[in-house]
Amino acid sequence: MNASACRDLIFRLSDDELIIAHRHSEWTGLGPLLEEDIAFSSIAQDKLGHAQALYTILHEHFGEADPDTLAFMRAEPYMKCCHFVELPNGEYDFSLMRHFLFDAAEYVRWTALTQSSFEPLAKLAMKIRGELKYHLYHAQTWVKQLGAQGSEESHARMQTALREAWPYALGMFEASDHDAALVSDGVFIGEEQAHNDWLAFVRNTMDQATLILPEDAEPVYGGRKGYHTDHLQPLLTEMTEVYRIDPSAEW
């Protein structure tokens, strides 16, 4: 197994985890409704968990730093999440519409990843993949109730939150340089195989939802290669505050 090419992708997989939970949890008491704050409260703290099982491989079998240590001291052009996670949450049509497309893409990831041949990326994918169902099943109803359930202005709400999103949606598949290598040790099937089993997933999603998937837009990549939007830095210093003040503290 090439260890650089499994390091990268767990790296941008837990990357990802834990900013998107960050993002999520700033709905808590903000929500529309008290149920939203409680599913999007309880959504980000999956992601954080995801997150820190991510960074524990990474310490444990690459000699990468603590969980911690990962999570709140990398400087920003270190974090090797995609632009898409980054964005602010906008308004909740915007936030609802990321949250199916992102929880659409880590599906189809955790899927391929429970035949993963680096086996303890593959146990955390079972569990992974069990919770991401209830994600995905959250998001899918509200974007199918809102698109072809809902009145004329929450379908053109919904309408233009995907079409905001989908640039970046699609950066989230940006080519790795060790794609190859994980696809032939069988550690994952790659960033375009993913790409397409996610727009498969997606546009059966669309159609049932009556909203029409953009055909001309340009993917939005550099998050992956440490070049990111002026977004992150910004939730990197609020999220890491705390821990910055005494990283040594035990609470």
Contents of the next structure:
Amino acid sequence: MNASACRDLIFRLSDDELIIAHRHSEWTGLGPLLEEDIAFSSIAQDKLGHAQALYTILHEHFGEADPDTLAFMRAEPYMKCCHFVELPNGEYDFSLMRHFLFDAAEYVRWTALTQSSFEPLAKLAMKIRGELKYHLYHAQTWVKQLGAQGSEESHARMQTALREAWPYALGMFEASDHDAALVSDGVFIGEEQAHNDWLAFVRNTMDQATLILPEDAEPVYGGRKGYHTDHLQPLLTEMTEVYRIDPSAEW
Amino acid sequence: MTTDRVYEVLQSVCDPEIPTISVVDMGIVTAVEVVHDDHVRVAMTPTFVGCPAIDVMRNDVLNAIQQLGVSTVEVNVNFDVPWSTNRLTEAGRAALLKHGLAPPEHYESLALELEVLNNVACPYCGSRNTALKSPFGPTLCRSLHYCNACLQAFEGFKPI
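For comparison with the form predicted on its own, provide the form predicted in complex with the partner chain.
Every component of the complex follows; first up is the chain already shown.
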């Protein structure tokens, strides 16, 4: 197995989980309904757990630092998250749309990873996939309801959110120099296959939601190579503020 | 020392979030190995990857076995055997009900539509005339429901 390819894949997965967890947690106390507040907070907690488990694999199998150090002490250029998870929450329509498009991608990725030749990842995938069903169910229910069964305004808002999110959603599948090695080693299906599976799933849901997929969007790339939006550094500063006061503190 | 004796003492270690159920009935103890009289190895797995209670339970398991006079106790948390609600014992299901939580249905495979969450039996009156209100509740492992028969909100332990 190509270790540096596998390591890169796990950083991409874990950093996405960490940053989307932080964004979701920003709804805590602010959700439009109590149930929604709880849903976003719970999903944030799950995602953070997934990030921690992935950082633990990096620590135990690839000689990386401990999970807290990986999560809180890396400078922005070392982060491998996509731009999509960095974007601010915006209004609830955008947050829900991102939640759906992101979790549909996660579901595709983690379903594939249950077959990974890298055993620690395959074992974790069996577990994470079960949790993801709840995340995706939540997002998909809202996208369908607000798209097809809501009001004219809710439909228009979801369509606008989809259009704004789309170039960034496509950016989740930024090709990696390591894809060929990951595919030939049987570690992962690769970004192109993941994108195709995701697109089929998303198209099906959007049909049910009577929402139209944007046609001519340019994917927004860069995150996987360490180039980020202006939104990431303020997020990292806030997220790591307490930890950095005393990294050796016992919690 | 025997594995039966270890399992017996672990019946006294409870989930801090649901104090009526033991770690054994919850199905999160996945292996017990008595290496020799003075050395016991236990494997545990969390209900959810991000379960905040796992460290507490791991320590409680460690302490409980040390109380038996075993000096070397190893407790490993891993995903070798992934937890699912199908691992709950019958006693575990009864304990959940006693705590006011609807026990999860047994399932063969869990479809994305999560239809199993509709019409969960109400833990108060037993009616299945109930509706899912939210797939997320006060802890990661619970969902919120409403009973149309006895007009009470209730929580379920969600199948996973």
